[in-house]
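Form predicted on its own, single chain, as structure tokens, below.
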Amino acid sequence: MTKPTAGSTDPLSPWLPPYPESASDKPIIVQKYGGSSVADPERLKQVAQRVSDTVKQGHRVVVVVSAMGKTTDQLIALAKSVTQTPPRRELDMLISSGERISMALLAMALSELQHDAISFTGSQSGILTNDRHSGARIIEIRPVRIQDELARDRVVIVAGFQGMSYKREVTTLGRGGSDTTAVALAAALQASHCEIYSDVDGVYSADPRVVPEAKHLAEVSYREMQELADHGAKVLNAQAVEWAQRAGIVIQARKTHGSTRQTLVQADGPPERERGRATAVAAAAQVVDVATRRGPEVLRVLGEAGVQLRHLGLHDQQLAATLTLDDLPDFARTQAALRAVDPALELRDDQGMVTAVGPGLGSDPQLLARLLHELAQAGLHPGRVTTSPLRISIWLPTTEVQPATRLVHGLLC
């Protein structure tokens, strides 16, 4: 966008007030607030005060909000009270309403604090996605309206988790999609950084609810954070980290209230990080494993259903794949399509996965042998294992995921 002349008006919108002289020279910050941060009117007012403080420090602010509290879960439950396999298009129409409630209320709260604020949906913000419902990917952002309002010194509030497909359909970005909205907007607006606020003060070496001795991490590299997010860590969304890495946007993961600590997600982790030690351990309590001898046909069905694969092995048309159900509200329909292609398809949903992430972890056979030995000695039952230079992923029965997480963390972190 061409920088406006001080005091001029937008020739395409002559009814709008002129741009303030100083607005376009202020740095832009994108802040994202999760559902727990805006769960009720009182917390929402506290968020408005934090945004107000940021504005008073001399920044232009774009705020991305999630739905209030458990609104999304409640809307999904409402849909499933009507049908167990809700059509994805209609589900997107339903659940995208949660963020619209948050954005409008926050704009009202900021108005009460004497700030000029305006709220936009994903489509109004210029967020264009592919045509996959329930788990779309952003393909382009055209933030013209946001830039115009920032130039007028307004606080812009954007509904997270949603966009518009090139077919002009409302789409949602999947679990954690508000993170992706925030980072993608930060990249498009050339913001100085992106602040992600939630109910935790950053990234830990494991989920503190499962591993009480988990350590707070001051810094994590993009690659490590993406592996952790892909394998069950819920602090940040994997697609958001992908956008940040591509654009070089530093993510600051913070707690909304009560703590000043944060985790920086950026290009390089701490230089002193020891090779062969885990940065962190992530866990997915339940995954779905698919095994078939009709690999190409099954992959075609999975692709048409928009399934995101976590792991894939294909040899001589024999396929083993792992997926999660987070973005598959109609998995029963997908499962029926898979069995139509291969009646002998094997499908297991009683497995979980524990993943350790760190430099050189998957390249050390002695470390892997010791890890598997210790798990077996503890009475746990490690099954399939996959590795890369940056990670080790181990499948176990769902009931053993938490004790295995604690053991792996104790051995490697």
The other form holds:
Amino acid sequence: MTKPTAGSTDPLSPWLPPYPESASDKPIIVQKYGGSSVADPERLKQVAQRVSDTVKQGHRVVVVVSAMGKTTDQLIALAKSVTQTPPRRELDMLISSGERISMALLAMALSELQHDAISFTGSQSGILTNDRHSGARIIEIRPVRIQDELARDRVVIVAGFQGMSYKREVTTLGRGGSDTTAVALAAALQASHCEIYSDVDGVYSADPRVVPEAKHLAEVSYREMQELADHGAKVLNAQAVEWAQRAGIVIQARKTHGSTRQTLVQADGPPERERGRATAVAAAAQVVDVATRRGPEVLRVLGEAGVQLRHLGLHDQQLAATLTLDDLPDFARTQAALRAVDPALELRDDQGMVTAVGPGLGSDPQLLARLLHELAQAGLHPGRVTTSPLRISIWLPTTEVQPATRLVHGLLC
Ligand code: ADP
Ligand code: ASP
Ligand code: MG
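Please could you give me the other form, the form predicted together with ligand ASP, since above is the form predicted on its own?
Following is the full complex, with the preceding chain placed first.
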């Protein structure tokens, strides 16, 4: 793949004017705007203004957009009103349309501000994925068309959350996947960094909607952010953090309107925190626990259904696995396949999980004992616990997840 150079013409379209000198050495910035930032035409115009300001500061800008407001939820509900087990391919065809609306509208808003802008779907952007519908992984990006348009000094708008499989099918990247589109594009385009805009001005020590006294974090390391994202902190998508770490892309998590603070997600986190303190607490309100005596066979079914496990314990034939329903729109079908393998399989979905992340947290038995004691004292019912050196995860009834999050945050952060 050759990058267009200033002054040359496109060999496939030689009648077009040569690439302008102006575009060639400006740094590339990838900005991603989430659903709440483009929820209505007014906010969309404000985003266009922000993009315009970035262009005027001398950058080449690629903008990744999510679907407007709650569009994706509404499209999934629409599918479910037709069938409880929508085929994943057709669901991807449906829900990928949400981002297509935002991308076209933002390009229109930018042209209104006298910018030359063009929008692309995931497949037009060269985002190649595996063939797992509703939760595909990006394998490679060939951003030829994006580079071409940047070289023409255009602003490029990309529909987040989607790609094209090697079978040339439209795929979606899993809930929150526009973050992944943005970071993976930043890596492919060798952007200076990636700015992720949402309704919160960065990463806090807990979800500020649940813990109002949560502290703003100026920096978080990739490793800690990965654990938080994997355990329910939806401020950044887990696959996006994985891409950032692999490519060394610094993520600047910012708020679209009304704050200039940000969190840097990067390799060197802040100086090691005091042992026994958590950087942050994440929560998943609902998880699904599977218990079976036919572990290996059940694992095979879960694998065939493309289920990603959060936790797994296998002892002889006995399996205890935890998953979330986020990217399993047709879980009823998987459930039937699981029961066909083991009619005695136990499946419960009335629990959630609270996870504290920080250096050495999971290696300290005294700290865990104190935590469990305090939770019980508060009348809460901690169940299963798993740890890694960087993390403690505690299962509780779904109704107790929020009070437990506040309590764990109060004790450890
Ligand atoms: P977007 O739609 O822009 O992608 P999301 O809704 O996916 O935004 O993510 C932002 C939300 O993440 C916030 O509104 C906040 O409630 C939630 N959140 C969860 N954990 C955290 C955290 N540790 N720090 C900040 N926000 C968090
Ligand atoms: N619109 C998709 C979702 O709601 C992707 C995203 O917002 O990142 O999950
Ligand atoms: Mg998100």
